[in-house]
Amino acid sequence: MKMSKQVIIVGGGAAGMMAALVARRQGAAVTLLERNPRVGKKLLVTGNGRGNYTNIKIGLDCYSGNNPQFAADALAVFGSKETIAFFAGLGIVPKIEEQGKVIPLSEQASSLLDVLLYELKATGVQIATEAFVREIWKEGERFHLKVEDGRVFTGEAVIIATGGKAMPSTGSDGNGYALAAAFGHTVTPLFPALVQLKLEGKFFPQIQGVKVNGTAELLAEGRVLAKDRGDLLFANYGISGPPIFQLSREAGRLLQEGKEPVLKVNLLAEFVPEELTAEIRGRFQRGARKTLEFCLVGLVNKRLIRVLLQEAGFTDLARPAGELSVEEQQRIVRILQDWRFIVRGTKSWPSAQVTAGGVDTNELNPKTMESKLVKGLYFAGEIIDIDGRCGGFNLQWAWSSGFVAGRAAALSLLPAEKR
């Protein structure tokens, strides 16, 4: 089917390119502006280069935002099932990894790019690269799209799906913000999310490349908020690692509120209290002669030793560790499953994989995307105030939002009785 009415998507990320796509297949004609000079660029580095393009365990539980229940409408109707028979027919073997994480059996993020870019082109959707948006009006029922080189291109509809903040160097600079707030959308407060943490402290350059497998909880007035489970690296500014960025959100909001959020760190999760009470009761029996610091060699990264002892109060470390009370065997056991820092800050934009914050939802509507300020005016992605954990989520809700977009966005321009 041809129609002269024409849909400009802004932004060639992963919900661009499936609107465009989408939408195309709707019969559409289609435009894609992409400021870069190839499209897709932030799509590369998903899942460490390796593709994590959606997750088996989708839920509304997995998203967070002013109103996570937004997005279920979208998730509903093309979620991880939907994605990975997409991505299929496309040519892409999915590989079900640990958490449920889903990536191409190629193991490469460049083949999710490849096969979007060769459908892109089959199917006649017209990229054009080097288009920075700067501005976008409406005159009657067209809009009208100036990007920074003087072009304008027009349409019968526009969808805005030019991400967040995070990561800037791939494109994702927060320039779509200015073009919802032109037409009168909320934007609501932006902070970094699946980001490192920055913690109180002057010996973490002494620990830096320090990797851990352990717990680490996030409180706030002494109540647990987020809790996850894996690899901890310290780095010389605080904490990094797949459990920190899940925590990441939290402390970001809790920050944004004035709060002082506080990092509890379990290094030795494997035990219960009582078993490692007596594991240390034991080591420092056997090793009656050896110093403090050198008995705990074995047990932990024996770079942690001299920094956890110092911060459980010794300063004697060459102290023969059979000389140790029952109280202060305590205080190692102590610092070894509850050691706990306050959160001065998160790291910034460059270091963030994804915004949290964005476009209102309460002024979208959930079962297309568009607009209710003005019509023709679709969201897809990380501009919109939704934001998924760590693990593929995010992506999925790029291509969800991303599908229902540019499915209404054509639509719309189907007279009545075709729709």
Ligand SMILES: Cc1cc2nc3c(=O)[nH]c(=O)nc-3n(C[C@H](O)[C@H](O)[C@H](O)COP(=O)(O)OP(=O)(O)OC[C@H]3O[C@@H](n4cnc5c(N)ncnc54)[C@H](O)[C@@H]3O)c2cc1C
Contents of the next structure:
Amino acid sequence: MKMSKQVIIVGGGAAGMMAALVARRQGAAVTLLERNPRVGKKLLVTGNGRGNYTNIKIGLDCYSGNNPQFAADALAVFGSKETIAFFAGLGIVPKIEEQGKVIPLSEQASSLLDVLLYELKATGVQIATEAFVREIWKEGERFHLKVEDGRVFTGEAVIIATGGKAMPSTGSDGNGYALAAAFGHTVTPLFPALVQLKLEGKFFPQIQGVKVNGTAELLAEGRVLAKDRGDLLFANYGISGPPIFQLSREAGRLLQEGKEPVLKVNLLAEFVPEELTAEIRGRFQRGARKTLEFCLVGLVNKRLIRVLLQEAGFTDLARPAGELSVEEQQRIVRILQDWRFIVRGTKSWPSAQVTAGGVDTNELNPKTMESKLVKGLYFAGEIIDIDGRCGGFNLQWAWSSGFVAGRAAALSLLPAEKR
Ligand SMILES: Cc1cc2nc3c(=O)[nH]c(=O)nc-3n(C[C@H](O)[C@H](O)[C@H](O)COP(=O)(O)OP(=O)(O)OC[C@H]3O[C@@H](n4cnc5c(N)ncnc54)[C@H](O)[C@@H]3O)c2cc1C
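Output the form predicted together with the ligand next; the form predicted on its own has already been displayed.
Time for the whole complex; same chain goes first.
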């Protein structure tokens, strides 16, 4: 059914494009405003350019925010199954990878953008690029959106999908929070998540670039708050790698609260402690005349050995291994499996994959993403105070919330009896 009333969407990212398509399919006239010369810039860099667009192992426990439960309705309506089917309808064949990650079979994030853009154009969504929305206000039933170059767009429903603050070079630099705040919305504290950790220690330049498959645990006040396993990558500022990204959200929260999180790294997680004790004892007996430093070659990355031994309190690394006491051997076992660092911070927005915090979910309707403060105003995507783990969950939130907001915004334009 043709309608002249407009849904205006601010931000042509994953959430905005999904919202635009769904609203248009419901029959609404839709205009999508994007500040960049083209839509979907961030989508292109997702999943290292392979576009990890959802995850089949999705659950509410993959999400954080002041109230993760808020995400339940949208995920139930348009979850991973629906997302795979939706993109299959546009031509994307899904490829399931480790830990349930889903990417296009083409292994190209650009495929996702190509098919979305094709569909947006085919269905008649009006796309205005280089349209940086600076101000939105409502007069009567109509919203007015003023773009930087002076153009003004008007519509009966507005969806703000301007993303968060992560990787601002893609266009999502946090300016959307001010648009939300201008309507009286609360923005919860923002901090970078899915990001590298800065650790205390002067030796990091020496071990920069060393990769170890191990486990990482985040501790606060002696309690383990998060744990993950995989490739850990030492860097000159601290540490990176998929397990660190997963822990970084919790680390960021603790740092926000003024706490001092501790990272515990197990470099040899394949050994139980007793096995490693026996291994060290055996090595040091067999290689009694080797230097302490050389005796660890072949057990752990060579570039780590010097730093590890120094951190375990050894100064003379040329000592014969056979001289070490049982207590000294134990110190080596401990540093290999329980190496602790004080977390001094996270890397900042340009390095982060997602924003923790955002528009307060208490002020939004979880079934429609509509503002409880302003009728006809909707939000979708990362701008909302919901963020997901690494593995396709953030794009899934963008699709889910975009779907729900787009549909509700379009339906709101219909006369009540037709909804
Ligand atoms: C390096 C990297 C890799 C990632 N990999 C993955 C992954 O593999 N899987 C996954 O699930 N998630 C991944 N993410 C996270 C995911 O990309 C985001 O959570 C998701 O794109 C958010 O979608 P969005 O539509 O809310 O915001 P965005 O995609 O950020 O889109 C917002 C859009 O709004 C535009 N905009 C902003 N302000 C205005 C304004 N005032 N007027 C007009 N336009 C405006 C911006 O230019 C931008 O195009 C990754 C993120 C990064 C940085």
